[in-house]
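To begin, one chain is listed below as structure tokens, in the form predicted on its own.
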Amino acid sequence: MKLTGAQAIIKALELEKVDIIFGYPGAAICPFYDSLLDSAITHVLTRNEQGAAHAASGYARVTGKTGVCVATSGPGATNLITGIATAYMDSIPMVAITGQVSSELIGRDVFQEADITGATAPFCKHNYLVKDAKALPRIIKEAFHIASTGRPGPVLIDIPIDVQNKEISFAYPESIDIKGYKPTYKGHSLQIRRIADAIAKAKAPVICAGGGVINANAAEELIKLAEKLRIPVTTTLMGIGAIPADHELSLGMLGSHGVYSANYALHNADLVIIMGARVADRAIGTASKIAEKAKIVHIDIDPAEIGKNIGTSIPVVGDVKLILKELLETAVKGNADEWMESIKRIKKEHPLKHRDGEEGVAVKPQYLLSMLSDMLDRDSIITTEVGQNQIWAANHFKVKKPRTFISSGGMGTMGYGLPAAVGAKFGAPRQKVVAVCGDGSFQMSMNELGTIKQHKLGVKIIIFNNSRLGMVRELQKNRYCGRYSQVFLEDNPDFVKLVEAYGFTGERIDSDSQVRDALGRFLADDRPYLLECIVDPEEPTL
């Protein structure tokens, strides 16, 4: 059939079963938007292109599908960069489509021209500058294949306006064979056998589950393996939800902002089984010391991650779900009963600390989040911003299911949580979606309240307001002798009046004694609601 390049893009998206895209129009992407009018694909107009990328990320993480975002050339495309980099660091499948100036003008610094393929090359799995409209069907097919296979990640397609307008004969490839791109899925059987042998001999094993477990939909296999072999499980920030927080073998999040029991297990284990994790500095800061006294198993679909940050005794490249299935068949329980007893004792002696509801002049975030997790069902979704609010949520909200804790890990992007909640709500419209924010991070993307209003999304918002950039203030207190620099937000707006201007309900509380009733009102229906919680500026992260 004869189609314009823009029509071909839409047709290809339909064939990829894309049902929703997030974006913001502009001149260089107008042919695409004109063709979109004839499609059943839902378009969500965010209030900033960065919001479109974060919303696509939230949608992808909740559904497991590839998120799609669209922007125009120049500043539209560059506004996507933070969202693309965030998706890259956290291995989120995303296809970003950008308009570009006409082909013959590229390189002349014309109006709204930016080299977006050059700018995003370091943090894309791949990107394309489309020079021939006839290549569009193949390129889009390849982009979705690359984004969603192997280690997932973002792919950008930059399309000049003349390419969008050019007529072509449309034929969509049935399959893709990309030379040099052949992800390994099946783990090496000999290496898996070595893992089984190491487990049988270990006296103090621990599993470290990362985001790769969730990406591979391998949580069920992980839990079965842990239960069969009686091995405790820690998670990274991205791995939260891989095992229910209330499971007897769950130790919580490890790392510099993690819980005592998780870090104790990691530092005293004789066998550490890392699954789908990058071994980042915030998760395993003393990697070399851990590797000196423990045998390290590292399972990852990306061979570049194995051995990058920690010495590995048994490396296995492949899909963690397939590898765990094979391990379930071959591995047998070792003699680690004494270890498990010590882990139980440590968990009991070092519980997460927070006061129960008390009268006072501030809300304890830990208390509120613990109560919130008790009041929500296991399918409810929580997104977070970055800072103290993120760590409070990671440690005190009891996540019970994969793909229900959505947060920016590797990039640590402030302004992520609210637009990610938008994407999550579109991905799971029947589930409660709660965005947990700090007063600083909320103001980085609060314009997406307009998106929530336009699309009548029942996104719930909690703001922990300490009138500070809390985590930076805490860092300056502990490491810079309390010399505070640019961390005060005393002139915050009235957040309740702000959401009322959008037609939403909001309320402010300043005491733990108000929490239960306020959360009842907050969760009463599926309409937008903002709960502002006044927090003591001195409230520590841990």
Contents of the next structure:
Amino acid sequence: MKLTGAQAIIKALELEKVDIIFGYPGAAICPFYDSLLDSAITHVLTRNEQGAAHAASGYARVTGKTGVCVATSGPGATNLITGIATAYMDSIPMVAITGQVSSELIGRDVFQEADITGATAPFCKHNYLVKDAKALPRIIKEAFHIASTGRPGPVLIDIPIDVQNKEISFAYPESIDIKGYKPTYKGHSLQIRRIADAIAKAKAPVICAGGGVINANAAEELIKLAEKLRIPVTTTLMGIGAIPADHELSLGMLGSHGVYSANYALHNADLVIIMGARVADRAIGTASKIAEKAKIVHIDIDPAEIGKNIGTSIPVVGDVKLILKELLETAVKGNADEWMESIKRIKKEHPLKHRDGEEGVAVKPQYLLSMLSDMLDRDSIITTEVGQNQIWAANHFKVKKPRTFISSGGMGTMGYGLPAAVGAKFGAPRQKVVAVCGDGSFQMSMNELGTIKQHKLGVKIIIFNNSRLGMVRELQKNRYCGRYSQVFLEDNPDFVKLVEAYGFTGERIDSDSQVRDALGRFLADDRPYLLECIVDPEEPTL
Amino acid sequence: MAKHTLSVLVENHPGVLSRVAGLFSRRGFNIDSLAVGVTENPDISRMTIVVDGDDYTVEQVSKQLNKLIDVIKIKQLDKTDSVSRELALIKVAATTSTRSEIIQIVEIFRANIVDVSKNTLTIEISGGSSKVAALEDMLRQFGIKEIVRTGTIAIERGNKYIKANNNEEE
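Complement to the form predicted on its own: the form predicted together with its partner chain:
Below: every chain and molecule of the assembly, starting with the one above.
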């Protein structure tokens, strides 16, 4: 079959069962966009390439499929970088396709030329600069394979315009052989037996579940194991949803922004089973202390994570779902009843709490989020921005299912939540999707309101407005003697009027007594709705 | 901190060297030397990388290198069980009065003189880094004008070899 390079890309995407892509056209990617007209693939035009990358990432997190974003050369490609880096840090499967200037002009600094493979190398699982159109089918096949297998991550394919125009005879390869890429899936049986032994002996075990559990679709096995062995489970930010927040064995999020009971369990355990987590500083900042007291089991699909941030007594490399299945067959409950009792007591003694908002002055975000999670279905999705809003949501919105809490964990990217909600809504059109934002982060991506309007997406938006960059302000208050530097956003626009300009409904509330009714209106239908909540600037993150 | 030698098989693609070098700078690892050349299979290149660091660093370097899709295989070479060489070209000032003394030193080191001019001699030496360093030390008194070194290359002793597809034993 004779196809142009551009047609070959589209054909390959169809063969990879891609039905939606997020992107933004430009000169160097025009052959691709021309061929796209003849395809059934849906294209979502965002308002900035960064929005396209975040939307593809939100889509991937919700569906588990590989998200695809497209941009032109030069600034189009560089605008993708923050989205690619965000996906890389959180191990999200993504394929990014960029146009490039004509092959013979590469290196001459022509209009809209940027070395995007060079620029994204540190943020990509892999990337390609396609110099020969005949290699396109193989490269696209490899890209999807690399992005979605092993530890998932973004892969970028940079395609010069002449390669897109070149005619090739198209044949899609059936198999893949990449000499340097053979992920390990099955865990070492001996090591798994050692974990079972350690569990049987443990008096104070705790499981720490990360985003890897969600990536591996292993939440069901995790819950089964925890229930069978009566082991409490704490999660990292990326692991939220691996166990329902209302599950009796759930301790909540650990770490510097986590809850007391989770950190208590971690610091008093004699066996810590880390699965699909990379022991990052915000989650486990005191790794060496914990490793001194407890035996550390570390399960991860990426061998490079083992021993990177924490010393490990029992490392297992492999797919956490397969390992948990094997562990479920062999492991037996240890003698940790006393430990469970003390965990229960600690949970009761240190619940998450907050004061009520002051009538007519402020809404308590914790109160609103907790009520929101009660009012939404179990499979509703929330996305967050980064800042206080993210931590409030992580701790107070009771997430019940995997792939329903969508947040930039590793990179901490402001401006992520709104475009991610766009992708999430395309991934789960029948579920409610709520973007939780701060007034600062909302303004980093509010151009995507245009995308929401154009595609008639029922995305719900909550803005916690304290007219501040709240988390930075708090940091300056606590660590910089209250010398506030560039954290005031006092001339914010009228957010209600802003969304009205797009034809959406907006509403502003400023006390807790309004929250229930307002949320009722907010969730009543499937149309875009913005709820602006005035928040006390002094409201702490924790 | 000790020096460790890694023998790394990589795809012979453009851009591989920059990925490897970029990884070192990004993760804060120090490269002591890096030598790269094509292997008996033209699709595959071999990099010999000498890393300065403790065991933790070397383990991390290996693991992170392994994550690069273009990296096929990595083997840390044991010092006693491998042969390592580097090549240096040293241009040294030589006058009629010093020339014969320099030639004597070169002979003792079993090095070669590869170029001669009125005022200089260019010496080629290959050997372990300490031998190269020792010659450099001996020649310094005459005035070294320029040194070019290749960086270490190394190979395992005996009938073991590192192949892309199967394992190390013959």
